[in-house]
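One chain comes next, on its own, written as structure tokens: the form predicted on its own.
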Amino acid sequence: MSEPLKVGLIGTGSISRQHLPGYQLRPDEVQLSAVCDLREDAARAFAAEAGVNEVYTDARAMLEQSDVDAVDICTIHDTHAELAIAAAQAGKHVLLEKPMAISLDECRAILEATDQAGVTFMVAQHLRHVPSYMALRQCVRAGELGRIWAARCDTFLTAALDDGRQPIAPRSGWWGFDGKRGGGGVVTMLSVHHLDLMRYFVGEVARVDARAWRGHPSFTNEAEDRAVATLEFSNGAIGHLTASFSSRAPWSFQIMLMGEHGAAWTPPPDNPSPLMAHRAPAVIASVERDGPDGFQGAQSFQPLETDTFNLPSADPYINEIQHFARCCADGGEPISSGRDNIETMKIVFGVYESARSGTPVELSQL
């Protein structure tokens, strides 16, 4: 029996959290080895929850004295290409949370330095995980919507929301408020998520034309708490994002597909926490499930059925972890590999130059 892939986790904010699982389910095929943070009682608490006897306070360090096979990055965005750099000079595969990094110069470096060590290397983009969300790929894929001629995402958190009651309110000048930092606002702490999952969906995006609001006194460096963009696929589709951190809106993750034949979306759960909100079940409706009577408006659209792909889980976080596991074993490509990532970010990119530069932006020009 080979030796489980041992993983070092670099980070113990927020997101590890949700990482964790994906260790403790089945450690014979991967474990965590290592923590790393640079605030020792961070590391050695989430060490000690873990189970793990490795704790540092330098991610160099650990890369030079553990003997991980991997690093799994959870840290501030600003900090992604320098730490996904050294783990590939290292030697190790590389799982970094999204996004890739704070500019695609960042994200090209990353790549260059993972394939020249030929190592493997994913962006945790946790969506495409997700079960349903899975199969509705599948179903667009086998042609069950007919063309795509539309796609929408609606990404609103009240995070910066001016109201002392909200539930959602990070501390006063938290990073992710900060431009330079997290790589701009909304779009590329938020956004990104749904816009990865729309290219998934309908295929690559040639243009993009956006708006971004900028000067909320929460945020700092020009980064957007609010913004819009219109998204012309490569295809012929037509997508389009609205994105908030301060609208006074229900917290919504949703996305919609429209094609010839059908439709698909994420109608939001009831009572949701923005962590369930963000990975609501897809349900489809389309001319090949309608029953005897055709189409019955909102009763049509069904769940999707999940059974055939015998993931490990229903979160997607342990899907992620499992999945990376096994592309690191076996040598296979990712399905949100940093080959694949990069067309995402040109897509938060290309965002953030149209809304600068007021016209629209090839991304074949990025």
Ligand SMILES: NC(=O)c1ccc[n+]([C@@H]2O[C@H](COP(=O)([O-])OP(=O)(O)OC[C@H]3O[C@@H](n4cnc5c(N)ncnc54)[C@H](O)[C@@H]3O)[C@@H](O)[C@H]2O)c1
Second form
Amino acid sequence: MSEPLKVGLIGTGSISRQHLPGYQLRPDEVQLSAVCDLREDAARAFAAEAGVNEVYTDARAMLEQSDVDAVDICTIHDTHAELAIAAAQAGKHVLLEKPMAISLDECRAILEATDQAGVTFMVAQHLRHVPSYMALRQCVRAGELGRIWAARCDTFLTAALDDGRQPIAPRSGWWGFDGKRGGGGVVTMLSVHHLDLMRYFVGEVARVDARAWRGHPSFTNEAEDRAVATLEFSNGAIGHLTASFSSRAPWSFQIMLMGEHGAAWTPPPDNPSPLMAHRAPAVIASVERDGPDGFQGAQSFQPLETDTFNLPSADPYINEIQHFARCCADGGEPISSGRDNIETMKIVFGVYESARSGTPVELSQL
Ligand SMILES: NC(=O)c1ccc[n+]([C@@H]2O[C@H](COP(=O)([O-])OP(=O)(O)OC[C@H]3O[C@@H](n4cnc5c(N)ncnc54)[C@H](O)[C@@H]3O)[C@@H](O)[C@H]2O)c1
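Pass me the form predicted together with the ligand as well; I've looked at the form predicted on its own already.
Zooming out: every chain and molecule, the one shown earlier first.
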């Protein structure tokens, strides 16, 4: 039997807790064997919880001294490129939290470094591992919805209000409100998930026309608290994104696909936490699924079959880590490889460029 993939986790903040079960499910295939955080107390607390003995406060020391095969980078956006490149140069496979980096130049530099090192590189777009989204993609690809002509997504999370309250910010002065550290605001932090899903379901985007709102008192360094964008897909479909970190609106991460023979939707779950709202299961209605009485409005929407994928879990974070480990083991291309994900990042930076210039942006020009 082959050795398990040994992973060093860099950054033991909020998302690392979601990653941990992915390393505990099948330790004979993938396991955490080192932990690193600039904050020693946080690194030690996480290591104790994870049952890991090797603890570092300097990622470069971990890369030099530990015999990990791979790293899982869960740090602030402006550190992604430096850490991913250092890991690749040390010959480690790289799992990197979204967004890939804070500029397209940085994204390209990571791609070049991981290509040169010949390591596996995957961006952690966990929504691609939600079982019902995998099933929906299969239906779309099989043509069940017919030609997709429109796609819509909302990303609303009330993080900062105009009265100064910051309902979900983990602390005041949170880096997620800082355009320098985050590389932007709501679009890089949240909408990147949904822009990636739009590509996953519909295909590549050719052109973006966007507006963004900046200057909210909780946000610094040009971070936008709101944005809207129209996306023109290469296949002719039109997409729409509405994103807000600051509106008095219900949390919403809803996606809708409209096809010539059907539609799919992720209805808002009752009383969701942000993490659960994020991955509301998709439902579908189509000509193929109509009963003898034909389309029956909302009653026609059905959950998608998901037990055909032989997935390790219903939890997308577990599935993404297991997928990464499999790709490292067999040399397969991850479903959100760097090469794939840079196309998502072009949409993100296309949104910013269009909002800045006030004109549509051709993504092939970026
Ligand atoms: N996929 C999702 O659902 C999801 C949800 C939340 C966050 N994220 C992403 O995860 C990443 C981390 O976000 P978070 O909310 O966990 O942030 P966080 O602020 O809670 O944690 C970041 C941690 O990284 C540490 N750190 C920063 N620079 C470091 C360095 N150079 N070396 C070692 N440690 C360092 C910090 O001390 C901190 O403990 C971001 O890319 C974010 O967008 C993804």
